[in-house]
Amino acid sequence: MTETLIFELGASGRTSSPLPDCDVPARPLKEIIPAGLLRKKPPGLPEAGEAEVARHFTRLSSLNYGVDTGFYPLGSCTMKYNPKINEYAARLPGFARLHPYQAEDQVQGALRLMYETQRYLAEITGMDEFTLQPAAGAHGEFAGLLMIKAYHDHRGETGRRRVVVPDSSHGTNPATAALCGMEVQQVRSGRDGTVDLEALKDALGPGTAAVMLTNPNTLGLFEREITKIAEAVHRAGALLYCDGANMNAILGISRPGDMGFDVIHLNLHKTFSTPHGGGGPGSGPVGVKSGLAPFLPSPAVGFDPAGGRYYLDYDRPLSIGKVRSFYGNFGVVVRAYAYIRAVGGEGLRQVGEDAVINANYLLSLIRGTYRVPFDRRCMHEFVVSPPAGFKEAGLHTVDIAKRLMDYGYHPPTVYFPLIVEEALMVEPTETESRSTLDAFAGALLEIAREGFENPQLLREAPRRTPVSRLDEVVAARKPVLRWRPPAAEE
Amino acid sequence: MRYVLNTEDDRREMISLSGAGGVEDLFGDIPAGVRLRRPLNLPHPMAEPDLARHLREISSANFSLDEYACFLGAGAYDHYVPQIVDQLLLRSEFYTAYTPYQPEISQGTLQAIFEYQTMICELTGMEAANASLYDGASALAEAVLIACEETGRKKVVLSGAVHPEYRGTVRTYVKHRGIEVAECPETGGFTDPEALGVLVDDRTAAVLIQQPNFFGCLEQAPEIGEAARRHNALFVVCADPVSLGILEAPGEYGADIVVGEGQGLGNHLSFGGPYLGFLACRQRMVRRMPGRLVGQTVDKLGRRGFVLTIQAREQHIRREKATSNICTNEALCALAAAVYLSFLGREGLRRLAELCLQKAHYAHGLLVSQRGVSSSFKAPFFKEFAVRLEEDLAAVNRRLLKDKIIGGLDLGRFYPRYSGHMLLCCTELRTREEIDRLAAGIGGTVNDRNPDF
């Protein structure tokens, strides 16, 4: 089942435009506007009517799954329930129909969901301040780093420009440093998969800017040595930066300020159930200790109680400055904010007890057969690589994945962290119920059975899908990025 | 929490079955002495009608647009979002879905992208566009990198006519990277040709502009174009898409790179927030695109299918080496673009851009009759211009506010130089009798026996 391009839809001159008549006098364009600069050539838009529209991109989102359409178990992606309510919130008129250069006094509604959103992160992270301006977790990390960056160069310690990350990090870890301008430098994991401490030691110098960590990491396990890292990082003069991709597994549990992080960005997209949105738009607040605050980015929305007004604060001298235009992705943090509001700070503990739980218990139904390199206890997350001999009988996890999608699932992240071979990461998150995990469980135990008995089955899986598996090497080779009109072909 | 799906007793039977005495059991691997031991600091849990009460009653401590004939543009404008954008966007296949990593499951997002790209080069004159970018700041200063990197040097020129915003936003993004930013200065609401004449040189990698730019005046763009090009620059072009339904695509005359804000393409203001940078280049330079792209391909049975393509590129396969340490971006702001654009279409597109286009000029003509207001700039513009007030701006703005009017921004905001003007915008939402208001308001012929002021 494939669907036909909106620009193979149509006809010619068909349009449904939904635009007035022009109400004032006009004037010819040529008397307006240079002729130089006038469009010769229509752009090749669509040609297409409002049913045709509707009913295409309707057939479009039934080829999509989503959370709503089934378990989701996306290691490090948090990939819970989205609450309907939210989408409520981000759409009431004085939120979705406000311009963001409207006067402070128009816009008091909105400053306010900010500043209280900025007060309930801080609390559950234990951090002093927040900015809500980066747009996504690794635009978090951005202005974590920079301003991790510019409280070294105002202390004078301007040669510290290494990022010190481990080698089970997320990929945008070592990717920001080096947008930041920064070097890298990637420490082994120890043997139980968390940080070695004396590895990490020996990395430690006096041009470290920084360690990033994720807690817990991303083999799903928590650095039971982290107030001693901390201590370590701080001797050097470093600070140390929490990715808090992770923060789902210990929500009311224990707080990344306590640990003795410096930074943290958390993923509102991930832990604060907005809507992933095929790919964004997401919100990546960042949080500091108040020795930071001075260097967060502008404009910090602020509150003066004397006067019971919020305010925008663009009089920061030492700020990193504009990370992008405006004040962040408002509409994504209407929706934390209701979030956050919906569950209070019982609930969010509880979210995190659950989410630990689901992940346990879904890893104790299938341990035995998938083989689980580092086999403790998980928090939110655990990472399994293929049953013993599917390795030898040539098959490997993506075989596993696509099989997944035969059985109604979509599959785990794949191949990542890269210090695990064949890696299959599950998350599973709070929002699933027992008899789902239960059904999950043995849909893998079922595959890990067919693997042995029909490896075929899994090799030309997926079956059930609207396309089976796409050549994605000649899509790389030769790239077709865009749609041309037959004619245009060569 | 109602959000979770465990009973009590499945939570006790889970626990046990997972080897464990009880709940804490699980968290055992946290040291004691990070342990929160108290409850979290925050208001307690809200039902449903409350909450939904409560997030009201603080939007409504705003002043939506729904109740005001807006004014304000600026990076940020104020079009109709048709019912068909926002009611295909509730689909939840979509919203509820994460980056399209398997593809199988995921041709609806994966197509859709693909359509957007192909409307985002043909809006631009361009061969490639990436699946889209946080705004149109970031999307500039990704256009610096990969500026840079095509041409291995290390200078930019920027106009000053670029959005403030903008131009700050460029100036974060190279702070480490040993790039210079040259900011040419504007003249009459123009990029000066004189000073852009003499800051651009052979070490420059780009030449960049805005067009219209924040003033809302077109710019000499071919020309601009030229100047670059004579030093074997690049020549990079942040465009409003909207204006591209009637003016040349900047691909035509001689853009490398193509960026641009797309709010206005099927999104919703939300106070600057969720936004659209768009990024679209030559061919050649496709493998230094930074974020997602989305490329056709066949399936096994030789079907037409679609998946994300030249990985190679981004962070979860080249860590340190990769582009740009993009990971989510706007899918959905994409995908709201992409209806939109089909909604109307190539007719529909050009007809809105000219209704800007009128009722810009209408309401330009009507407030420089007025006493006490004459015109910024000469320049030719699109949908945005901007007055010089002798009246105070901001008591002409509470002046128009009392008749539910939001006036424009004042430009001495951002350029000291221009206090006392006023930037203005009309999208095709404005009324010509919105606009007669709006002009008798600023010339101060309404209102002046209230005794509010």
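Basically, rigid core = biggest C-alpha set you can superpose within 1.5 Å across the two forms. Positions refer to the first chain, counted from 1. In this text the structure is predicted, and so the values were computed from the model without any measurement. First, how it differs from the form predicted on its own.
In this overlay on the rigid core, A11 has a C-alpha that sits 2 Å or more away from its partner position between the two forms.
Annotation: Cα of E31 displaced by at least 2 Å between the two forms, core superposition. After superposition on the rigid core, the Cα of V467 moves by less than 2 Å between the two forms.
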Given for the second form:
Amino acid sequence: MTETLIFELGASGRTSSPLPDCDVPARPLKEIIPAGLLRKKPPGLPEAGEAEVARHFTRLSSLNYGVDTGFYPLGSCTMKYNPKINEYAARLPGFARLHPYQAEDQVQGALRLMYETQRYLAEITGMDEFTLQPAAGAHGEFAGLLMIKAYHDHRGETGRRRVVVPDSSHGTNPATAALCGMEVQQVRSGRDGTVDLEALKDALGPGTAAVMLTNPNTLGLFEREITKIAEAVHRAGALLYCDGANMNAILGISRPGDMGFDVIHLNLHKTFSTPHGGGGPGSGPVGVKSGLAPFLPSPAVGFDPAGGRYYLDYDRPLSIGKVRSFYGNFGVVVRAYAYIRAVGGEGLRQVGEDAVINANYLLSLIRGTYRVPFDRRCMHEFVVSPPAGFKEAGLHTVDIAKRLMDYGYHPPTVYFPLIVEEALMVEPTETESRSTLDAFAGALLEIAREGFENPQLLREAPRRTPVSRLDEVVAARKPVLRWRPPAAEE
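The structure above corresponds to the form predicted together with the partner chain; please provide the structure of the form predicted on its own.
Shown below: the chain alone.
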């Protein structure tokens, strides 16, 4: 089954509401556009009626998968349901219609919201100061490493240009370090899936600028020796950076600042309720300990208690400067503020607890059929591999993922982290019910049975989707990015 394209629905001469003839005298196109840029024939736009166009795009929209239509267990992405009241708050005219160049006295409410969001995030993470400028997690990493670089340079330690990352890290960590002109050094994980402390100590030295960790890590495991790691990093004169992508697991339970981290970025579009996917919107605020506060991006949002007003502070001589136009993705910040105020401190803790409970419950349902490489209590997500015998039958993780689509589920993250062979990474989040988790586990178990009884069924999946399985190698090397008419009609 394939989707009929709007180009194929129309017919020559078919149109919607015709516009009246233009009553403005037309100038010859050659007087306006250079002859070399003029078309030799019409552009070949679809010719269809309004009803056909409306039905076509409405039908396409119904094929889109999102957290409002189904369970979205995409590991490491925290694709949880987002309360619609937060969308309403972000669309209030007083927020949505602001202009970033308005005078400060006209936007006191917006500045107050930004200032209070910074304070909330500092309290939640155990940091001292925050910036809301970065537009996403990787952008936050970029700002954080620039601050670390500036911090070392200000102290005269210009030789610190090496960033240490574990072999289970998010791919953005080494990529961001390289983008900042740093040298990347990888350390192995231990047999329990966490950082090998001795290997980390061996990697530290006078050239180390920072160690980037995610806690819980990308295997969904808590770094139990995090305080020892922090002590070793600081003893070497380096700083400890926390990739906060997995903050959803520890909200209200533990704080990275108390673990010894010096810098952290958060993903408001994961942990604090904004829908994401498909490129945005996002927000990646960065929090720092007091020693790094002077290097935060400029301007910072401040408060003058004497005058009772909020302001943008540009007087920051050690700042790394702006990292984004204006002051960040303000609409995303509004949603996060509404979310934090709605659930409160106790609610945030329940978010973390429920996320961990859901992940462990789901893992318990499939353990024994699917292989668990690091079989211990997980946090908010877990990583499994296909059942024993699948590889010998010529079946792989991608076959399980494709077959899940036939059951109506978005596949989990696959083949990540790289240190697990045939990885299947699942994050149920706190917003899913027990019945949803039971049904999803049932689908995984049924797929395992199908794999042994009828492996060809999995190799040919999906069968019930508008587009069947693609040749992903060809699609990557020869992408078709636009519709073209059949050769006979060109």
